[in-house]
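First comes one chain, alone, set out as structure tokens in the form predicted on its own.
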Amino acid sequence: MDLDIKGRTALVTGGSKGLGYASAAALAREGAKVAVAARTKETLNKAAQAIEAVPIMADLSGQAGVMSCIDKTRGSIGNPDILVINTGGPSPATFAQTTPDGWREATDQLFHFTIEMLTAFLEPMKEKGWGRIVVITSFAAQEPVPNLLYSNALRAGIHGLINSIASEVAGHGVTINAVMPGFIMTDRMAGLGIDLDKAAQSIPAKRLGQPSEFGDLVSFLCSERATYITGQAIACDGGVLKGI
């Protein structure tokens, strides 16, 4: 299938490993002209090279790092027709282990950085007339997982500022929906600490996710194909979520 977005341009925050380096190669095989940010350089470097991408140097942790995103973007391929919005989890919490300091962290790391790129690109989206806008979130916005907390709460509520926008820019030509990934090969799976083995009998398809499978489905809600398809939270997940 052409999803029809060669000559597209694109920007994949976080986009140097994982989730999101499955979302730029998957664009850059469609034809897409690729800007991935990251904040490690070796790392960043050697992912845009592989996927013949721009790098974006940016440290999006701080509100700094994010302007800098931002005006890197713009003098390099100008104002995305594509956003992909992909950031780090925060930390493994229980209610009981979690403080303010870290609650600001992880709404930092997560709505407000959302709301920042948001604020930064829909609009020109809109005077164009046509937009993609993807935010990788987790399965754990619709069932919360166990030791998640930061994330359980905060990106229901991403689902929630998606949904909304949704309706506003719909007429305008620009889609926003929401991807959920599920058990998910990457490196920060690995990291949680989870038993993956077990993980994968939890699943209907008895086995984890490869990230290029999470990308194929990104690169589609990116396409011209996915014109009637916005406001949507999508799972990733090989049947995990069970919710109707």
Ligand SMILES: NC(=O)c1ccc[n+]([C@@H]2O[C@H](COP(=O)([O-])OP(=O)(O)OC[C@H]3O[C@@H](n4cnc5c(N)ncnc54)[C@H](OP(=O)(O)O)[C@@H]3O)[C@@H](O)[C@H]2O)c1
Contents of the next structure:
Amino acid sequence: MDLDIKGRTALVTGGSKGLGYASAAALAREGAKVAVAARTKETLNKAAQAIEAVPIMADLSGQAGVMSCIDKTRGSIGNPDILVINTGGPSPATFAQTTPDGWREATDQLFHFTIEMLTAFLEPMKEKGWGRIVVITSFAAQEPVPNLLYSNALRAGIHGLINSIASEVAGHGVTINAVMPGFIMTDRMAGLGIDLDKAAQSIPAKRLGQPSEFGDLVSFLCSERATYITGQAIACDGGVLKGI
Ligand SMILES: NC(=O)c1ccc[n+]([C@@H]2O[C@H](COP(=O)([O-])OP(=O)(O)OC[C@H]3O[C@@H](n4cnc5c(N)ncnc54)[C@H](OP(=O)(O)O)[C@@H]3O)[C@@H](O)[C@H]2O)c1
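The structure above corresponds to the form predicted on its own; please give the structure of the form predicted in complex with the named molecule next.
And the full complex, kicking off with our chain again.
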């Protein structure tokens, strides 16, 4: 299937590794001109070189880094046609382990960051009459995980935000969706201290997902083929989520 995004510009944040990189690679393979943002210079440059993307070094956990990312994006690829919003996840915690500073940090990292990216790039998409936005969230937004309190709470809020924005911009040729990873084999997943063999047995597909399987879904949602899909939260989880 031709996704028909050759020549479109795309920014993928958290794009040097894992799910962000897989999404950037899938978009680049379809002929989009991609920029990838992350903190670590060496990993970022290597990733960007592999898919002929523009590397944008920025720490997206604070406002200065986010503003710098926005400026560097505009200076390299212009206002992107396609925006994939993603960062590292917050620390695991039960509610008893959460702290006011922890809530502030996680809210900045997930919620405020998403709003800042949307504030910068949504209006130009509306003006152009074409735009695709995908926010990488988590299956935890629909089925809370016991020790991921920050993620459970904030990502569900992001889904509410996405759904509300979708109604405002659908008439302008702009779609916005969330993609919820289940258990996809990335560096972060490997570092969470989860028994991955046991996790695999609990997944209906009996295995963890591959980042490329996730990237394929993201690139489809960012394509010309997905014009009529908006305001949705779509899982890529091998059947973990069961709600009807
Ligand atoms: N993997 C899964 O199955 C899964 C499941 C549920 C939810 N998620 C969520 O999906 C997101 C991506 O997960 P992943 O598994 O792909 O993680 P990952 O493999 O650790 O990759 C994270 C990417 O984000 C970048 N990043 C992290 N913090 C950043 C910051 N402050 N500023 C700029 N870039 C930053 C990293 O590069 P640098 O470190 O160099 O900055 C890297 O490129 C996370 O929010 C995670 O919680 C993943």
